[in-house]
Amino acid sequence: MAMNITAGTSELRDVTKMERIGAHSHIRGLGLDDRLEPRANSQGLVGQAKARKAAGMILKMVQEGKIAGRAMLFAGPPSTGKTAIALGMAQSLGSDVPFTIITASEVFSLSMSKTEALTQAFRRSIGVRIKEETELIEGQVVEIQIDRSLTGATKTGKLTIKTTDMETVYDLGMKMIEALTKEKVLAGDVIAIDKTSGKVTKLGRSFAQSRDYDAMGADTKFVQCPEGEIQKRKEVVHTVSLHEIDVINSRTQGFLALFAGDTGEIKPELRNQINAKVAEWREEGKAEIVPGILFIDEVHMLDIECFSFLNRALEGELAPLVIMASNRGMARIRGTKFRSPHGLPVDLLDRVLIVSTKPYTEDEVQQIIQIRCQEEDTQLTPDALTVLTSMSMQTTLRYALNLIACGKVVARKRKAEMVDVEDLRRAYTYFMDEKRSVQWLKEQQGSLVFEEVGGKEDELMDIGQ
């Protein structure tokens, strides 16, 4: 039986996002020139040049298409920017480029097995670029006069279009009518008007009309009286991703399950079905898939047998570029009793590209301060600046990046303006860092309750490593 399959339209994106500082808000791209040679210090991004190299290589062959179905580990210690320089090719791709960041912890936690929670990562971070060719009527509002009946229950009226080479009348009927009400549309506006779905678009006022009114609104926006026919033929391009068209065919209320978070698990028949259709969209032109980019943080937390799935996913004719980090050394696979690099299967190290990260200089370390501190909206004096510096040389530099915002509150208690070292030194007392942690659990030997000692202590020990 042959089965219709629809596409939601790229409005499903438009979400607002409540904007606020996290840890990486502050990264707004990876930093390279047009050459791809990276700048010591551009767009949040500080050193690491010969991973933010690789990583613009890797991002020129991914805008280019000609890289999908290939994995990238990032490898490091912690606090190297691993996942900044993730972030920061996300960010270079734009939003047309599908890139799906997950945490391998993640796979465990939802209510799907482990291969469908994948399955679904990946097929996010494949999109589909769909062409559709619509009829527009746009020009400018002569004028709109409407009808009521003598009892108000339906409405009739007509609507003159003109652009600079032509004037047309339009009959309206009663959803017409209501859609130029809601967007407000005045004689003098310039509209367009889909003709397949009704929607209407304020694109501006005449210039013809501006001298109509002595006070306006600062966001009146003024446009030219459009040329030629008032119908046309434009072709529109929408990108959605795959596991989106998924969700809407395998729920009965369409895209409202994408909204609802009701994705469930996915049948393969359905996916079959809809892979073929892509592929038949994609001969006659109507259609280009997108491979983007999935990102696995903290991938050792994976077990051996996502490992297995991820080399077979890899294989696949529809497989997006896929990204992982990680900090561990020699490690357990999990789910095994082998120990192997990165914590990774050798087979599946076999396929990855491995970009390692380096401990931050000491000038480097500085530079990240002072761009989070413009982000924080923080002023720290150039002492302050010097002791926070070598505070993060001797502990670690997500602990020197968290005591930037409780000094500013030290600092606003005795009604400064700028963060000096006495402020830094009072929230360093209050927050210990991990070194002084254990050195403070030494030294409590015998107040605190201790985990139970025994066979299950080197097991978790070796979990750790």
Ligand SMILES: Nc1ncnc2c1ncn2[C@@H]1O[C@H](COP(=O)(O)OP(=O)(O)OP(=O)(O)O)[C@@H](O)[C@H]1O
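Positions refer to the first chain, counted from 1. Remember, predicted model here, so these are calculated numbers, not experimental data. What changes on going to the form predicted together with the ligand:
- Remark: the rigid segments turn against one another between these two forms, and the hinge among 335, 359, 41, 236 is at 236.
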Contents of the next structure:
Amino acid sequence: MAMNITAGTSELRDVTKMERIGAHSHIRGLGLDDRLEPRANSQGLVGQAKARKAAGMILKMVQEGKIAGRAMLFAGPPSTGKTAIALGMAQSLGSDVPFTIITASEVFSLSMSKTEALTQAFRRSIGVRIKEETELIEGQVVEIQIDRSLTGATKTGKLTIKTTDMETVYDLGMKMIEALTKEKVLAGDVIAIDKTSGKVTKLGRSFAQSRDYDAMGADTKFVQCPEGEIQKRKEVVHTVSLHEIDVINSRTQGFLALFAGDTGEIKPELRNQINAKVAEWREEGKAEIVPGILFIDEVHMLDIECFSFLNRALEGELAPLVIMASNRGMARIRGTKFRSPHGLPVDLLDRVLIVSTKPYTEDEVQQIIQIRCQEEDTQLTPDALTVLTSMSMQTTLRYALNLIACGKVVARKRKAEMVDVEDLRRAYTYFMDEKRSVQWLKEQQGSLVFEEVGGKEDELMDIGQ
Ligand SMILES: Nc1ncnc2c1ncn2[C@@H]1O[C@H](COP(=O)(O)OP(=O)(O)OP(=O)(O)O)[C@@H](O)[C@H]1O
Ligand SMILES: [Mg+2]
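Shown: the form predicted alone; wanted: the form predicted together with the ligand:
Shown next: the complete complex, the earlier chain at its head.
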């Protein structure tokens, strides 16, 4: 039986994304000017000029639709802004180009096979821009009449609606009555009703009603009574990802699975059908493919099977741009005995454009600390800023950034507005950085549980190289 493949766009249109406050919430973009030159300190990003410029160039190519099925790798020491720059790219990409972020280890922890998880991530990163014609009923409400049944359980009604040229009466069912009541539609409002989804939109009050102005709120919008036909065809464009089309059409799941996040495995036959359908839509001029970006953080945590899958998937017709990040030097490729740069097999490295990130100078670190202080709504005294900057140079940038919040708590305890050197010093004694922690472990001489991992080479051994 031939399946009826839909893009399910009317269900998806209302899904909005939430923003999270976190370690990277100060990043607003890549901070480049029109010529793609990185500004020293802009949109939350400081320094790291070369990598930002490279990221900007790649973005430009993605936006022009020139690049898909390629891969790039951000390689550099920890806390040099690899993840931050990738997030900056996501921010400047524009809302209808998909950007998916996964961490390599997620692939192993989902309740599905590794290759299925990667396939889903790939398909999430490919957008399909669909042009749909919807039929609208648009006009000024003349009258709404609602009749309750004797028990009050059911309602029926009539809606009279007009344009400057005609007037029509529609019968209303329960669902439409509810929708109209929810939007508080009154006689004199100009409304649009989407015929497929039944969604009611209030466009404003008709000018003819403006004499009732006093009775309306100050924010009431007045519009002209529409002209011409009441029923109109309108073209709307929206972008959904291939993965969303997959889930909506998988019979076991349905689109609700998108909200629960529990999509399970999707059958390859279904994907083939969807690919064929999308190709058909493209030929008919109904849809366009928008290749997006898939960002795989900590990519050295993938294993050899995943890497060979990536190699192959990058050559597929519907492949996004894959960006990876790794902080490893020479490391063992998971699932093999071999070592290789960044923990990536050489055949994959061969296809990848590598961009390196470098440690920050003291001045740059100071600016990043200042940005974070603003973000966390914390004030440092000038001395504290100098001390925190030099702490960062001796420990790590991340540790220093974490101390901002701790310092704030300590300062608040002594009822001070600003975080001073003493507060930082306290916080420094409460929380160890990595170097002190290693030192402390050495001093403990085996009094902790599970200290010896065992002599043979196991999965944990390549961490921290
Ligand atoms: N150039 C920068 N401008 C502003 N903030 C930055 C910059 N680089 C890094 N940061 C901030 O410093 C912290 C650490 O950076 P990030 O997480 O990007 O490092 P990373 O290179 O991904 O490290 P790892 O290899 O450990 O994952 C983050 O909070 C990040 O937002
Ligand atoms: Mg990172």
